[in-house]
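Here's a solo chain for you in structure tokens, the form predicted on its own.
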Amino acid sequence: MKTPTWNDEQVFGFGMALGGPAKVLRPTTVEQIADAFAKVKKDGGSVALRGAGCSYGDASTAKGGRVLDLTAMNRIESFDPTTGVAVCQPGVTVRDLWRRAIGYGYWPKVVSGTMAVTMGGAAAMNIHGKNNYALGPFGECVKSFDLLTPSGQQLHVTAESDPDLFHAAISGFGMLGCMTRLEIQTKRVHSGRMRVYGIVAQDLEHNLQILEDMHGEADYLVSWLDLHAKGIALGRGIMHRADQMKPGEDPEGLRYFEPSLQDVPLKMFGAVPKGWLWPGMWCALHFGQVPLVNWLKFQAGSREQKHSPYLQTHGAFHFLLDYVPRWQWMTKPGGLLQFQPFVPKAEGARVLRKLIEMCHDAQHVPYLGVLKKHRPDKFLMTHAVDGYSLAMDIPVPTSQKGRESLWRHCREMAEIVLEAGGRFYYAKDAVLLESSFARVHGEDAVAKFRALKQKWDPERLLQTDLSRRLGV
């Protein structure tokens, strides 16, 4: 087997607004990771761990440094069709997992909006899905993991054997060690399709009310928001509810256990490659047509509501970000920033309304908004609250002045969120300062995390642009 070498590459976050040159190594074995740790330590440097690079900001970048890209370690070592438990290397993607599981009637418990995310990245960032309010984050699906520490020690970690390390490494954004093997629990599904409802929400409060009314019975809930709408329509959108089928309810749906029937189609009308669509989206964004596009989408929601419920495959419902390959290129050349606050329920309507109004006042209006409901969890660096999140995709201006204006605007919004007891998600964050770290998690949690960092990585071998920004 050829020994991998460090290569000079450009490494950016998914939003393309943060990152830069780095030396990149793609190991294929645990031994190669350990050797890389030893070499970097000997050289007196640091290294960042990276999966598929789906974090929007700087969680997996190390400008001018070294990066371990784990995507070549992408083997599913086993899948038990009687229990739905998969044993995976860290570079296995959500797509790899569901394609192995669906033929046996299983589906991952928690998935992101793109199937490109790796298992190692999903655990390190503790990703969430459209069912966070019901099943919690990805960490709830992890039964165990093997962790290679910067000293070269290999640990097998479970919630029972070492609860502190388990709940800190999951959510710890790659700061305590490299997960080299994960044991993931999937869930049984009885059809390859789900029952989906489109529900028109007239404003922000209506959206939040739907979440509260339905979260006790719906399997998944997520709302698209038209953030260009103002006045009485501020926060309007289309809520999507999806419910899994009960045993025997959808016999025809068993045919959709075939993986090829779950994949997001790569062509429109069977002919036009979707990879050709992003230039049209670029034109809509850069020529000021997003308000019109959003208005048309909102109007289409009424027709969707009339034809609800309808049947949709798991893949089609979950992986909206994969419908148009390279869609983020529409934000070139500046890239995009996603601002995603998590706000307690009691403050939800007030704070989210305030944030949307601030975007209009600052003339940094998001072209996309996604609203979800959440519940608290036990992970140390958790982003979840008993409340809501609103992901807001904002194009980054190309000028330095415009860029500084956007970062200043986002930090002003962050202050509103923090004052309300809110949190942030490091797979998305690009703006928080070191002074915000303890405000997000609390002094006790931060002290505990830093103590674990000192124990398992005393020389601070593991660093990213994000960790340096937060002073970890």
Contents of the next structure:
Amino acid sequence: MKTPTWNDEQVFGFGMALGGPAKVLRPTTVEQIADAFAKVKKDGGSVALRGAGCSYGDASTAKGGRVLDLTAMNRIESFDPTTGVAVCQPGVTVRDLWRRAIGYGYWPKVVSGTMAVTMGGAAAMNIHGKNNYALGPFGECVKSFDLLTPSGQQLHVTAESDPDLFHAAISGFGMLGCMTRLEIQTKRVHSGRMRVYGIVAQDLEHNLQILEDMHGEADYLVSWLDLHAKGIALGRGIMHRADQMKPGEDPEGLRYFEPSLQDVPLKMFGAVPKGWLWPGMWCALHFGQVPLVNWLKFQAGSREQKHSPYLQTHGAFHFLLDYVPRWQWMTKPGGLLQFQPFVPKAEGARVLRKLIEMCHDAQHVPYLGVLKKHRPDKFLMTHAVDGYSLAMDIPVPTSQKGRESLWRHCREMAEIVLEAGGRFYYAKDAVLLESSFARVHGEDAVAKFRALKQKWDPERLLQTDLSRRLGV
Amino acid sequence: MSARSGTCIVVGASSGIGLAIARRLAQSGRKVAMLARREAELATQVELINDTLGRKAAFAFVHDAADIDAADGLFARIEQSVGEVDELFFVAGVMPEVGAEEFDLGKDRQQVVVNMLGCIAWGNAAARRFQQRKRGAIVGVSSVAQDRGRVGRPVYNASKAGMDTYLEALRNRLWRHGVRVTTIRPGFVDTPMTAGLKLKGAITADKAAQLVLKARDRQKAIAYVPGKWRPIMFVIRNIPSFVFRKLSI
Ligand SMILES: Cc1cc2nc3c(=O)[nH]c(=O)nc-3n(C[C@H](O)[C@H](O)[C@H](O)COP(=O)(O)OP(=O)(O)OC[C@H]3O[C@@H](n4cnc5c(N)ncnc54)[C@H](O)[C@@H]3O)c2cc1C
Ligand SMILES: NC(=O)c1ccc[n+]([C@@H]2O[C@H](COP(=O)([O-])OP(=O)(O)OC[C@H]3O[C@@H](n4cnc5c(N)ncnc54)[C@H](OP(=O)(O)O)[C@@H]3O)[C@@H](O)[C@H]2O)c1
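Please could you give me the other form, the form predicted together with the partner chain, since above is the form predicted on its own?
Every chain and every other molecule in the complex is listed next, the one we just looked at coming first.
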């Protein structure tokens, strides 16, 4: 096999607004990762670990530095049809995993809004799904992982063998070592489809009320918000609830255990490739038509509600966005920034309303808002709270002045969130400063994390643009 | 739709086309005896079908088609424990990697034993019973690969041609007794068998299963799956040998 080499490439976050040139290596074996660590150490430099690069900001970029891209290590080493446990290399994607699992009647417990993310990236960020309030984050389905530390040690870590390292490496954004193999537990499903409800929510409070009313029974809850709406309609949207089928409820769903029947067609009306949609979306965004598009979408919600519930495959429910290839290009050339505050329940309505109003005042209105419900978890660098998160996608202006204004606006919003005891999620963050780090996690957690970093990576071999920004 | 209501046997039902056929049969209300070697896979698939349908429609029988002497006894055991069988689907098949210059008798024997002798063993067991009862259907999954001997996989071609010819003879023997025999020649199907190969325009296993059951309902003698392979194979069959031997297809 050919030994991979360091190539000069452009490495950006998913939002295309942060990142830059870097030397990139794509290892195919654990030995090659160890060799790379040794070489970087000898040169006195640092290296960033990177999965699929789906973090919106700078969590897996290293402008002017080195990047270890793990996507070539993408083999599912085994899948046990009796238990639903998959042993994965770090570059195995959520897509690879569900395609293997669904044929046996299993589905990953926690998935993100895109199936492109890798197991390594999902664990390092401890991603959440639309069922976070019920099943917790990705870390809770990791049974064990192998960690290659910067000093070259290979550790097999479980929640029992080393609870501190387990709960810090998961959520620790690639700061303590490289995960080289992960044992992932999937869950049983009783049909290839779910029962889905579209529910119109007239304003923010209505949205939050639905989350509170339904979270006891619903398996998944997520709301799309029209953040252009103002006044009494502020925070209106369409809530989607999905419930898994019980045994015997959906006999027709048997066929849908075939992976390809989970997919959504990549063509509209059987002819137009959805990969061509983004120029149309680009026009809507750049010619100020987002309010109109959102209004149309909101109106369509009533029709959806009338036809609810309906049946939808797991793939279609979770990854609809993936079937519109390159949608993010609509924000070119500035790119996009995602700002996702996590706010405690008691402060939810007040703080989220305030943030949406601030967006209107600052004229940085997000073209997309996504509201979810969360619960706390025991991972050290957790982003979850007992409350809600609102992910806001904001186009980044091309001018320096516009960019600065957006960053200022986000930092002002962050201040309000932090004052209310809220948190942030580094997969989606681009603006926090070193001074906010301890306010997000608390002094104790940060001290503990720094101590672990000192123990496992005293020479600061693992660094990203994000870790430098936060002073880790 | 088929008017049958008895038990079905699917040999090779733990993955791919056989699994998709078993799922469709179970969903249409039939009882299905599912046979294959891999016990965990088979058990999971049987459980999944019963669990999704909310009733016991599928039954697992671990079996190696290479064990040809066991076929008749197992057929009887299935009839005893599940119910009288009126349809047999022989789908089991192996296609090992064979190098361009490799002549490995071990691999060759396995293909002849599973693909051809396995089919004969199960075909005989079914034919004996169906002929006497004057009803029943036998469906065998051959391949477009049976139509020509090719450089890539000599014995896969030969074993499929052997089973294909056997099925034709069986069809001719049994039709006068009211028993239908259908030969299926699939083209490219996206299954674990072809996972490593990059096949252009492959159909899904579920689509293949749908077409297999349609061919059975229409009592077709030979069905290419999907149908576009019929003209393609017509052309390929008619390429003269002195040209064909120079080609790499
Ligand atoms: C369209 C879209 C929708 C999304 N929806 C959601 C969502 O619903 N919920 C959610 O939680 N997130 C969501 N995300 C964010 C995404 O899930 C996270 O950013 C995730 O971490 C990306 O994984 P990745 O493989 O791309 O990793 P990268 O973004 O490349 O890296 C993420 C982090 O993991 C580290 N890392 C990567 N591999 C390893 C390894 N092997 N060992 C140790 N550390 C490693 C990196 O250093 C980095 O800090 C979404 C992203 C997009 C683009
Ligand atoms: N896929 C294609 O493109 C294609 C094209 C033309 C023809 N075919 C034919 O279609 C049939 C099904 O193949 P597939 O594509 O669905 O591949 P597959 O997923 O590998 O299915 C083969 C099935 O046969 C079973 N099997 C193999 N050897 C067996 C044995 N010795 N005893 C019992 N069962 C055995 C396997 O189960 P266990 O491993 O658990 O035993 C499995 O259930 C094969 O006959 C193949 O030749 C396929």
